[in-house]
Each structure stands twice: as C-alpha cells, then as structure tokens.
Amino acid sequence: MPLPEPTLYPPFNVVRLSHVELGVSDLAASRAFYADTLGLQVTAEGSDYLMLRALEERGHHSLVLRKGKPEAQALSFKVYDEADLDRAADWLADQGRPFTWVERPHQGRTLRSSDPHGVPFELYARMERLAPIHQNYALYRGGRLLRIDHFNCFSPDVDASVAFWSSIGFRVTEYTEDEASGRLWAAWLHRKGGVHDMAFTNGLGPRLHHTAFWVASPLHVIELLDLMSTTGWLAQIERGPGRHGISNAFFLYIRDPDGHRIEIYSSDYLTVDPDHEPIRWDLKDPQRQTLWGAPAPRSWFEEGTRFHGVEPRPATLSAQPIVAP
C-alpha cells in the first residue's frame, strides 16, 4: 500500500509534541525514578500529582504523573497560535470527529479529540513559561534529559493511522513495510524536524508503546545505565543500549515502577526539507530494529500502556519481525 502524499499545507499547524499524563500507583517511587534518577525537574506537585520538565524546556511541564491506575490520559501537542485551535475544531467537525474543550492546569484553551483508532490527543497554543535552566549545570544529574522527543503507539492498522496523522500535517520520515502484503508494519512521522514526533507500531492497539526523551550524547545513556544498575533500578532496564537502524539514533528502553516504557534517545537527524524522501525498511531486515543486528525482546512487541477508556483491538496485520529468543 503506497504512502499517502504529505500534507504540506495542513488544516491547522501542529508545532511539536508537548507532554503526556501517566497514571502511577506510588508517587514517591515515581519521583525517585523520574526526578532523582532520570534527572527531570519538578515544576509542581501535590498530594496526588507531580509535574516535571526536562532541562531545555521552557514550558511548564512535559510529563504529568497522577496517582491512579497505570494508564495514559492523552498525548498533547502544541499548535502555532490560538487561531489554529479554532481551525482544528472546524476541521474535526467537518471530518465527523468528536471533540471537546477541556481545562488543563498551566495552559490555555485546550482541544481534546481522538484519532480513528481511539488514540486520545489534546491541542493547545499557550502554556505557562518558566525561566530557562539549560545553563544551570548544577541541575544536570542522572540521565541529563534535555527535552521530550516523541511518542510511539501500538496501532491495529498502521496504514490507517498514517493516513489520519498525515492529513493533519505529520510527514513520514521512515517506514517498515511487510513485503508479502505490501502493508505498513510501522511508521515514523514528524512535525518539529527530527525523525519523529509520533510513531506507530503494528500490534494490539491503540496503546502507548513509549515516550522518549532526548539526551545530548550517547555517553549520557551509558552514565544512566551505570547509575541505574548500582542504585536499585537494574530490573527496569528492558532493552539496549544500542543504535537503531531506523532513525540512526542511540537508544535505551527502560520501564518506570508501573511499567510505563521510557526511551532515552540521542543522535538522530534533521528532516526539515519539505521534499524529504521517506526511507523504506523491510520487516525482516535484522538491522531495522538495531543497526548492530540485535533483535528486541518479546516484551517490546507485546507490552504497552493502555489509554484511559479505550479498549485495544488486535492488529489486522499478522506479520512478525525478528524477535529475540
């Protein structure tokens, strides 16, 4: 199935991904993981919530942890201005997509909707701005996370997911095709000019596969591994370190105390040209997952975070990549 043509003049202008809210069972354990170990900065906290940002971020938060069931509430994206929120509402109405206006702390008007598979997403234009801290090097600790980089979701039909997100201006940079069926098994789409803001992986879905944070150097990934392996977090290391074939990024996948998957990510490439040509990968290529050839564990293909109120469905494509024994 061919890739959809990129929508270079979308109906509204999404700038980039922004933040995600995750339910956690123990706020103290989550604080120890995200703030004390990974190095995210706490920007607000209460008896049942914690808000955090990474070191280069000026927005109030890129991660919200709320005490409750371990699930994801919505994936949030920043649009260019207030008029884009109205354009988004008009477009969603024209497409017959349900939407509502919601109140969110530390940000302005917020529009909530979902894609055709049920992935909940929210759009906003303005968030409370905080003072810059990227040159406050006394704060650099743990993983030294600089900014949120992307979301990856399981999708029961990657072709349909790509068609919807392409229609609102997300552009495909790389994709995995199942040669036998000609269908997409996975795809990476961007708005901000990296390899992806949003990605889809074939599987029981919709579910959140992972949230990724950018670090400046693969050395920070190694340092984080040394820290985690000697401070009681060894069991949270799921996959890596390694270098992806897709995106060329250096990576590490870890799991928080509730099982939410976090990727620590570095060294991908720019994709800002409007005529950027997507890179195709075959599903059975051993260098697709990891340039060095090491396959991912079965948990990476099967486990993910459910979205609140959304019942996942089996994938319509049964093809399977190489899986580690």
Contents of the next structure:
Protein chains: 4
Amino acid sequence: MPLPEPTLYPPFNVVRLSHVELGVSDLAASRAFYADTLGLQVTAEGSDYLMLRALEERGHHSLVLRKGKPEAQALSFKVYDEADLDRAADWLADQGRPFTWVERPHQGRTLRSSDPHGVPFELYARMERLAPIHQNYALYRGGRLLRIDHFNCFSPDVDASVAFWSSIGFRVTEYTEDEASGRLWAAWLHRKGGVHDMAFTNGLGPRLHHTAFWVASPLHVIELLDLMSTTGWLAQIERGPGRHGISNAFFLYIRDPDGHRIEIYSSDYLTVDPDHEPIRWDLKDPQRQTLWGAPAPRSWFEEGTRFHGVEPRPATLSAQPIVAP
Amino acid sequence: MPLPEPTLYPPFNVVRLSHVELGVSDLAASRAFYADTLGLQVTAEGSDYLMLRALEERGHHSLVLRKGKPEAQALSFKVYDEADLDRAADWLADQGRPFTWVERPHQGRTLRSSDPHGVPFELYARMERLAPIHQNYALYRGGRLLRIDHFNCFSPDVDASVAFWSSIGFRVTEYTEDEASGRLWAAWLHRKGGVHDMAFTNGLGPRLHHTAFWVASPLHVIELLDLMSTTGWLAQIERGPGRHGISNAFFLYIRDPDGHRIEIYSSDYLTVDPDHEPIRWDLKDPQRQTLWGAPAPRSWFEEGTRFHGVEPRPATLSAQPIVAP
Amino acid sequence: MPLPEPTLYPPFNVVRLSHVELGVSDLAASRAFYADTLGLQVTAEGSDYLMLRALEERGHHSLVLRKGKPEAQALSFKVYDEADLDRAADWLADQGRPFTWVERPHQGRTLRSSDPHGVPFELYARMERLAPIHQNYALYRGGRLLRIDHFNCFSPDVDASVAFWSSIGFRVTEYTEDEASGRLWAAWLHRKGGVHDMAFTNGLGPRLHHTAFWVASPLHVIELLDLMSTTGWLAQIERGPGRHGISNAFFLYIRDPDGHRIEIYSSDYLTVDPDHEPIRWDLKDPQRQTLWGAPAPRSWFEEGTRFHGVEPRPATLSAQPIVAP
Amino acid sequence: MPLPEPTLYPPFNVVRLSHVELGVSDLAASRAFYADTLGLQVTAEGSDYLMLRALEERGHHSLVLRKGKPEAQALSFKVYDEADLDRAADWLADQGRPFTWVERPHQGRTLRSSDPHGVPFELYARMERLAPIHQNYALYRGGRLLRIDHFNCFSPDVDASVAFWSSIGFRVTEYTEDEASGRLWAAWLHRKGGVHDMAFTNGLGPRLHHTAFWVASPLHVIELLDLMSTTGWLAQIERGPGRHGISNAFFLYIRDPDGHRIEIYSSDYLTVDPDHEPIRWDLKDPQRQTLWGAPAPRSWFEEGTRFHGVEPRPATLSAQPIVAP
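The form predicted in complex with a further copy of the same chain is what I need now, so please give it after the form predicted on its own.
Following is the full complex, with the preceding chain placed first.
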C-alpha cells in the first residue's frame, strides 16, 4: 500500500472545506447558472462579484464569483479556532512553506499559503454566519444544492500531494493504485467525516478538476438534468448521471459558462472513525470510475481550471485510465 | 406530416400488448436474470420453459422463455372479447393476410398472423387470471418490474409498418421524421393509453429491438443498476440511465444472457384522448434520443432479436441518427 | 358480491374524467394555492374566473375556479366523439333522465345531466387543445401536478350510484363491502384504465368528497408537504401522507382556501383488461383506508363540497368505518 | 437561552455513538424484525445473543440483542484512541463518578460509567473491523438501514442531562424551550457532525426513548412501511412517516417485538462547525414535532425502554407538548 500513515494528531485542526473563488467572464450568465439553475442563494453582490451559499449552509458563502479570467484564486478551509491559525502559521514556517495573512470580506483572520505543487489554499476560523434557510422550502429550486462537499484537483504527482495533505490531518478514504508502478493514481481525503474534502487525480497539474455540491437524492440530480436540458444548458452537461465505484456517490458533472466543472453529488458515507480503512481500487478496474461500467469522456480527464499564477506541469505517472472512445 | 390518419373505429379491438415468447439457451441463467435480478415472478415452469409475470399483472404471464435458439416466436396482444377474435380473422382474410388458430397453454382461442414485414403476432381474448400480488411487498426484489409496457421492433420500412398497425387501431403518439425524405424514421403507437404498446425504428428488419417493463420510479432503475453491476451482470448493461426526449421516459437498456434487449422504463403519460396529437421529432435532434444529450451506443442501433423463421431485410431509408463514436 | 355486472358495451363511450368547476371566494388566494403552490398552469383568466391545467395535459383546462359560493357546478367527462354525445342524449331520454345542451367556453357541444342522486355531470367530445408543456421543466414548481386523476363523491346509497355509473360503462376496480348488510360502503370505478375516474363513499350526499391530481412520485408529495407547511398552508393539510390499501396509492389530502378537498395521488395500476377482477375490502379492515394502519381524521369522513342546487341526504347505510379518535 | 456554553476542548474525545445492547424475549422474532425486515446484517450469534451491523458500517456491531428482560444494558460510544479512555477514566474520577473497566467481545478496553441520572454508557476505542459491504447490493433488503445514527433518552431533568453531556464535548444543535419556566424540554447533541448522537426529552427517566438508524431516502422509509404492513408487522408501526421540524429529518417510528422503539431516519445536516448555532424551538410550536402539523400519539411520549437496574423518576418540568387526542 503506497499510502502514508495517517496523521492522527495534526499540527492544526482543519474542520472542513469552506469555499472557492472562481474568475468568470459574465456575472449575469454565472448568476443564471448558479442561482437560477443550480439553486444557490446570492448572499452578497457587487459590480464585479457574487457570493453564494447552498441551502443548508450558515456560513456566509461557499462560492465566490469574481469578474476576471476563468481561474481559481484559492481553495478555502475552515479551521477549528483562532489558535489553529497560529498553529498553522508556525507549522508552515517550520516546513519552509511561504504564507501571508490576507483580508477577506465576511471572514476573520485569513492565512494564505500553497501546497508543494502550488495549489493555493486559505485558512480561516470564523466567517459571518447567516440565519438558517434549510426549512424555507420556498427557496428550493433547480438543483436544490444543500452544501459544498469537496474539491478535486489534478496533481502532477499524487503521491506527493497525498503526503502533504496527510501531514496536515487529511485522511485517505479511497485511492486508486497503478499496480505496475505501485504509485497512486488518485486519492480521496477527508476532514469533515465524509468520503472527501479534497481529492487528487493524476494529470497536468495543479489544476482544479471540480468543486462538488451535495444534493439529497438522485432524483434531484435527474430533475436538474431535465431542467438544464430544456433551458439552454444542454451543452454544459458533461458526464453522468452515474454511480461512482469510488465513494459510491451518485454523480453528475456539469460545466459552468466559463468551463469551471461542478459535480452534483449525492450519497456519501460516514468516515469519522480514526481507524477507518481506506478502500483500494485498481487503475484497470472500470467500475472504479462508474460502478455501472460506462467510461468517462476524454474532456473529463483532460480539462480543468488553472489556479491563478500557477503553471501546471505534466504528470510524472504516465499510466492512463480507460476513456470513452 | 407523413402519418396516416388514425383509425378511430378499428376492425377489432386490441386492448394492450400482452406477452412475448423468447428462445433462450440456458433456463437457469435466464431465471437468475429475470426472476432473481429483475424481480419477475415465475408462474409456471417445465423442463424446457419458464413463464413469468410482473408484480402488478394478473394475467398468467407476460414473458415466456423457452429453451432454444435466441429468437422471438411472436408478439402477443389481448383483444377485448371473443367476438374480436372473429372480427380479426375476418379482417385478416379480407386483407389477404395469412392466419392460423393455435393452441397456447393458460389462454383461450388464439389467432396467429403477421404484419406485412413478417412480424409474427398472436391475439387472444382470455388468459388464466392469477390473484393480485401487487401488495405482497415481500415479493418485491431486484428491479421490482410492475408490468410489461411495450415492444419495439426494427422495421425495414417504418412508413409501411405504421400504415398497417394504424389500420388496426394503433394510434401514433410520437414520431421521428427524416426531413430530407419526408419519411418516418421511427414511430410510437399505443392501444392501452400510454405512449406505446408498439414502436418501430428504421433498420435491418423485422427484428425485435426490445421488450419494455415499467417500474415506478427512477430510483428503482438506479437500484437495479447497483444490483446488476455488483452481482455479475455488469456486461449486460447497454445504455442508460437517461431520459428519452421521445416519450419523456426515464430508461435503462439491458441485455439478457442471450442478448435479448430489455428496457426498464419509468414515467409515461396518458394518451387516451382520441384527438391526442402526435409529437414530431427531427431525426437530427439528439435530444430525441436522450433529452440530456448523450447519444446511444452503436450496438443499440444495430443489434436485435430475430423473429423465428423471418429473414430481416435492410431498411429502405438510409438516413442515420447520431451515434456515440 | 354485491356488484352489478359490468357493462362491457356501454350506450356511449366516456373516455375519461376531464374537469371540475368549483366556486371560490377569493380568486387571488385560490391562484396562490393552485398555481403557485400546487403548480398548475393558468390557461385563461377573467375578472371572475381562472382556468388551469396540469403539466401533462393538453386539453385547455382540468380545473375551473369561479368566484362564488364554495360549491361544485358539475363533474365533466370527455366522450370519444360527437356521435357519442348524441348516443348519450338518446340514452338519457330513454332512461327518463333530464338533460340539456349547454355552452362552455373552449369546448364543443356539451350535454348536461345528473345521476339519480343528483350529481351534476357534463359530457363533451372536443376541447381546445394546447401545446405540450410536459418537457418545459422550467414550469415545474410546487406540487408539480401532472394530470387530473379522479373524482370521489359522497353518496347516500353507494349501491344505487354504482348501478347507474356501471350502466354507462364505468367498471369497478375495488370496493368496500359492509359484510353485515351485504351492501356497498364504497366503490372505485374507471374508464381510462387506472383505478378510478369516479369513486363513491357512503355518507351525506351527493357531495363532492375530493378531486385528485396525479404526481410522479411520493417524493413530490413530500416536497409539497415541506413547501405548504413553511409557506402558510399548514392548516390546509388534512390527512397523509400515507398509502391507501385500496388502490395502493400514495396519498395526501389537502383543503383549498374554500375547503374544497384535493388529493395528491401517486402510484396507480393498469386496469384496461375487460376481465380485470375487482378487489373486495371489508369495511372493518383498517388497512383498507391506510395500508400502514393509521385511521383517517373525522373531517375526512364528514366534510365535502356541495353540488350547486343539490340538497344532500343522509346515507341509507348506517355502518361506519374506523375513525381517528 | 438556557444552554450551557459548549465545551470546545473536552476532557476526552468521543468520536460517535457506536452501539446499544437490548434485552429481548425471543431471538428468532428479533432476528425476523431486525435482519429480515429492517435489513441489518447478523455478524455474530450464539444461543442467547445476536450481533448486527448496518450496511455502511465497518465496526463489528451497532446492535446487540441478548435474551432477557426488555431492558437496555448501556449506550456505547467510540472514542478517538486508547489515550482517550484513560483521559475519560481520569475525568470521571475527578468528577466523582463511578466507573469500571469491563470486557466486551469484539472490542478492546471498555470503560463503563453512567451519567448523573443513571444512563449507563460505555466507551471504547477499538472494535473489530469488518470488510465493507456497502457496495454488495445483493445484501440490501427490507429497510436497507445504512448506519446507526443516534440515541434518544427520556430525562427527568433535561437541563441537567445537557449540562453533563455538554461537559464531555457534546454540542447542542437544536433544543426545545419551555418559555414559561425558561427550562429545556428537549435537546439534541452531536459529536460526529450531524444533528445528534444523543438527545434528551423531558419525561419519566432515565429511559431509552429510541435508537435511530439512517436510511438514504424517504422512499426507503415508504418501502419499509409497505413491507412491514404486509408481512405481519403492522402493529409495530407507531408514528409516521413525517418530517420533524427539529432536525428536518424524515422519520418513522416502529417498535420491535419487545417494544423497543427504533427510528428510521432520513435526511440530516452537517454540523461540524464549532460555531454552529443551535436552533431554538418553542414547546408550544406543533411544527417542532412534525413540520407538517400532525401531533405524535400518546405512546410516543410515554413509553420507553428501561435501563437495567435504573429506576426512572418523574420529570421535574411539568409542561407538556401537544399530543394526538
């Protein structure tokens, strides 16, 4: 097993993924996609940005859209408390990793750094809280997204990515191994007790592969497909619906108007046990990707969102998965 | 519009499709597929046959499996009463179409004939009735199929097929037109008040494309996929799940151990109005096949079950639909 | 068995129930209920009326709301063609039942009569047709009602009601018998091939007990409950959700702003066979009402909508069902 | 707000609830209920006991049934690691609470103690792990329970119960306040990141009100109701289905053959944020119990399972909720 030992007592306590900021070319189009079609709630807006939350969330935002190039600015995570921010800063300093303190609206002290491949991430402990709306059913529409679930990134070296994120307490729940080389082809890691907060897939990277939002039922995925395919969003449907072998999730992948990939994700399982055993998948097993057998389209393996200012590099592992012809 | 006028007062009254007899090579394998996995109930069996019904049906059988070549023997339909059988015989004689009276177990007088392309069909008025089991929920398992829904056949000349079946009272609900030639590429026709009892698709024919069974919800389709893909039936999953543009049905296509295609079909709509207007689709519209955009695999367009003793002929219309690469 | 023989060749051909006209006190409140909350589409409106259709329907309307007393004007049914209207008129004349020809907007010749207890009904063959909207998923909201399904009336003498409606071709699918008297306590009768177009329940009558609309899945019922209970309609929820033993339907009963009862009805089964055997239930079997055992509230057994100009009379059968304390 | 401050750095780390041991009079009947009907997997059995797990669980058991009086032996919780057991022992000693080390099959060192009202609880860090079965869909049957979700106990003094469990790190997510007295009527507390691992309701206590298991969808609840009501378990259905206002869960309450109450629980929401704000409900709000308005039956408020050797005492708060008449 090529996995590092889990770090059961990490240097600081990341509670969960929190939000992502994406550059978009047309805020009105993005609003039509994310608010009117996927059903996110706009919680703040200005001439060059939109902030949104999903229906179950009480943090001020889980998605920030800012007019600009179609890049991702950072993946953001919530830590347990303010002391964890200081512990994180100390640890990053010890590791020789650069970091800065940045100002972000609607949230407290924020620490910005990056992983060894350059994935920019930000940590904060407190964000403005909003009143619950999960029982305001009049607000439910379109995709009825309930909460942000995870990020998935292309990595040029998944072993190295997993080593770094494991060292800060992320625990692997499932992984794909290239049997020939004994190296990781992909891995899913969590903090919040589900299958993942963060995942890495072998490929030209670092790039953001997708951001996932959780919905309550496969029927909500089907209804979103019906809506998108009859309201002008047909071309944005990329892959699915299907059941992943990995994570056992019912999934749909769509592309926003700028090509940022969003996963609509249902099902999941509880992983809070510290002795929860990772599940190994073989790169040659097509049920890994889709339990029901259908391979993913080529675009799904190749296209992704660049991180601002980070030049992606080719993967060091050349093994390839099965792709739809 | 290339459709014939509907025959509102047909020469005899077909109530609905009833059952199909398929040749299979291994009864035990077929039983594992249809009874254990799809959830049909075995209502009779012998050394060389199995008879089955779906959970909502009270007729003795909707599927007959007989050891032999992987062919279809006939598509069977129930007529309103015994007098309709005599009216059917008279009408067939008038039309110069051959017919015979045959004996079939568990059912009354049975008239066997064929359509102009050679599709063998049988008509009967009364079949042995069984006690209801639709509220015996302990019997629900696997696919939980509720009732036979429709047949779909390849036809070498869909215009001619529709002309014949319309003349005996089948009413077109949806159809695909090849705009260039003004000819029918496919048509869906009903008697029982849903989208179809019988459909025709342009292709090497006549051959049986599939037999469909109705389930209550897309979730049952998803659960059947989960079951099949983890119990050795992965290779039998051919296409889906998806939403057809035509019929608006949520579908899954699977192949039985002998390659006979079964559609698991959910959703439908009421078509009992005699002035119910057919919906026209353009052959070039990919949402016709799948509302969500994914084209069907080539096998779905090319493979089918032969009817016993009937040599299929190439289609006279050469226009082709969009196929997955 | 206290049922009359089914009339397999009725004097005229009723295709299905079509629509009902209800008097309402406040059109804006009714619109908020039926259009905004249940999801019906307004197809015509004036200063004193609203016409609506469900999402799968192509006839102009299945519900007419007119400002006035909270009464029902008539239960309307579609017949096969114009000749059936004349056959109906001839038959009514033969039976000595009064009838008139009336003008109704958006529909052709209309025949108005009543059953022996005074239930007013109207027959027509052709209504203005509208373009399909069942794949305009942007229109789906709230209850997402797909089609009108059935009427249910209190009858002072269910045996007599069933005798009349059977004589015009309605076929009993399920019925409740009072074993002590051998009389019918309730009956469900169909024309369109499902469990019912029309039902009768013993009680002060004739009165309209409810009008039912069909939805695709129990999840839609649950989502409607969530919506109603958080948008000011909590008091309109009367009974459910539950599974009827009779009809096997998943149900919810709600009351509109004037107290007219609407059933949201999911599931059903096919009954097109002319030899489809009715299912008998015993009045003392509580699973008849709710398969899962919960009795109905007293209001459900006692309250209903009067028909305009018809004075209800007490039931002649005094046996009583189990009622929630 | 009558809530204590949350203990963000508790004396030891409870990961989640783990399992309960219940006394039952007839193991065969209990097996028919829990394994054949609810769908739990038997993982060990002897002449006087059964151990079971739900389909997503990898710990050896979440339910232990032992032949004997219909009592609960203890509520069990998993702690993070062995050191947490020692920290727990130290803390209990500090608090003057009695505890013992006990032997339990299939698990490591186990610490047994009780809360101030006498609720017996056990803590362990490591239990035998079993291979995953969540993708062995052939094992899914009946209720298809996925995991144990929470315990709910009657407490004679909810304020005192919440004070104790808060002091060991349980965080309140929702609570019901009696406005008149300013005291807690009920509270829901979690460790694992959902609405609760443990809840308390005002009443004769301590007694176990119910143990809840999580299912993926309301449709699974409905299918379990259909199955139970047609396989001899009708009398075991106590309350539901419905939506709780509190927790927003879709629920069903059933009673096992010995009267132990089981909740089938679907939906939930993520509560991992340490600053997650509790939601307050008023005791007089009937939507608290059922969002859709229906009150609970009296038995639901009055009946529960005794803990072995613990005599329940009347509640000190006399305010009462709305109960079905």
